[in-house]
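In structure tokens, one chain follows: the form predicted alone.
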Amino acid sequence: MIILKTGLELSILLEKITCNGTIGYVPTMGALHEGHLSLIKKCKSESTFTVCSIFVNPTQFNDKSDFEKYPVKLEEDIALLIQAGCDILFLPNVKELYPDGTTLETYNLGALETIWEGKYRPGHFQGVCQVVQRLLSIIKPNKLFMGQKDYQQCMIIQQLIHLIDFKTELVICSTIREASGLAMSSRNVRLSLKAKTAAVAIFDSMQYVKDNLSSNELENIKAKVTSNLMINEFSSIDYIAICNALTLESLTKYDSSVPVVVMIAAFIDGVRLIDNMLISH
């Protein structure tokens, strides 16, 4: 695996190899787990060359303490990527991606920026778009691979691709879960063993929504989910959303012709966890 730290070096290398095949790209912030590695595997199966980046992007953290606590495991990450067969690892620093500072242009993201994650993490999606635009401009991948666990973020990135007119296809890959059902996340390492066990209540709650959605008692379903999370030691809940999966508009009643996504963001053991489940009947 080739490791590069500057965009110039990476661009020169990729220009040489693109004539020999396609480039697939997996952006990460490190602290890699099986979810990330599944993206690498998918990327390798659909691309000639696989590029991964590790960069903890400061502009997408609206909570400074969350940025400071984000786990860094670079040596372990490199070993995992080598084992997974990644071809190129891009390791930029902040100055490399933000040479003129982090106050940058804004993006017209519409209503998506003001609801759910956008509401509770103001500025987050602007920061995501800033860094992804820079990375895509350097790498120019044929395909970009991201996980469904960040469902709203995937919708934002799809919008960014259209806004900037990148010739990149977004491939959204299924969430990888532990045997318990808990979605794999870099933040899980900050959970105590007790909290990690209790956190499975997020998955159980989404399954409850799926099983009871056709009853059309959406407010009662949300109340049951709230109760279940609080009983299982979640300290607070940002949102329990039952939405149109295409627009993220909150549903007032169930319609079997409308694709549905249930999304939850809640705190346990001082850690904010998010998850979602697509529901079709």
Second form
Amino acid sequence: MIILKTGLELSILLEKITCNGTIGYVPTMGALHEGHLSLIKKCKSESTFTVCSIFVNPTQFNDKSDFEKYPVKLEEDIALLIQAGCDILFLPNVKELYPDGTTLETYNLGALETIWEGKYRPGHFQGVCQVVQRLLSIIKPNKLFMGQKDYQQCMIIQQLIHLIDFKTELVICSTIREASGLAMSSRNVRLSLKAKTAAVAIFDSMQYVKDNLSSNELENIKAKVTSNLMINEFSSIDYIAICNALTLESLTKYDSSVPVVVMIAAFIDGVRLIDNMLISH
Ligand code: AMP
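Please give the other form, namely the form predicted together with adenosine monophosphate (AMP), since only the form predicted alone has been shown so far.
Let's see the whole complex now, leading with the same chain.
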């Protein structure tokens, strides 16, 4: 695996190899787990060259302490990427991606920016777009692989690709979970064993919504989920969203012709977890 730290070196190398095949790209913030590795695997199966980046992007953290506590495990990550057969690892530093500082351009992301994650993490999606636009401009991938785990982020990136008129195809990959149902996340390493066990309540709650949606008692379902999370060690809940999966508008009633996504964001053991489940009828 080739490791490069500057955009210039990377774009020179990629220009040479694009005539021989397609480039697939997996952006990450490191502290890699099976979820990330599943993206690498998918990327390898659909591209000639697989590029991964590790960059903990400061502009997307609305909470300074979350940024400071973000796990860094570079040596382990490199070993995992080599084992997974990644071809190129891009490891830029902040100065490389933000040479003019981090007061930056903004994007018109419409309502998507102010609801759910956007509401509870002001500025987060602007930061995500700032970094992804920079990375896409350097790498110019044919395909970009991202996880459904961050459902709203996938919708934002689809919009960004459209806004900046890029030809990259977004491939959304399934969420990888622990055997318990807990979605894998770099932040899980900050959970105590007890909290990690209790955190399964998010998955169980989404399953509960799925099983009970057709009863049409949406408010009762949300109340049940709230109490299930609270009795399982969660300290606060940002949202329990039962939405139209295409627009993220909150549903007021069940309609079998509308695709549904359930999204939950809640705190346990001082860690904010998010997860979602698509419900097909
Ligand atoms: P992150 O390092 O958290 O920024 O995540 C990098 C990419 O991995 C994003 O596209 C995430 O959606 C994806 N990802 C994170 N966790 C998982 C998971 N459990 N399953 C699948 N993809 C994931």
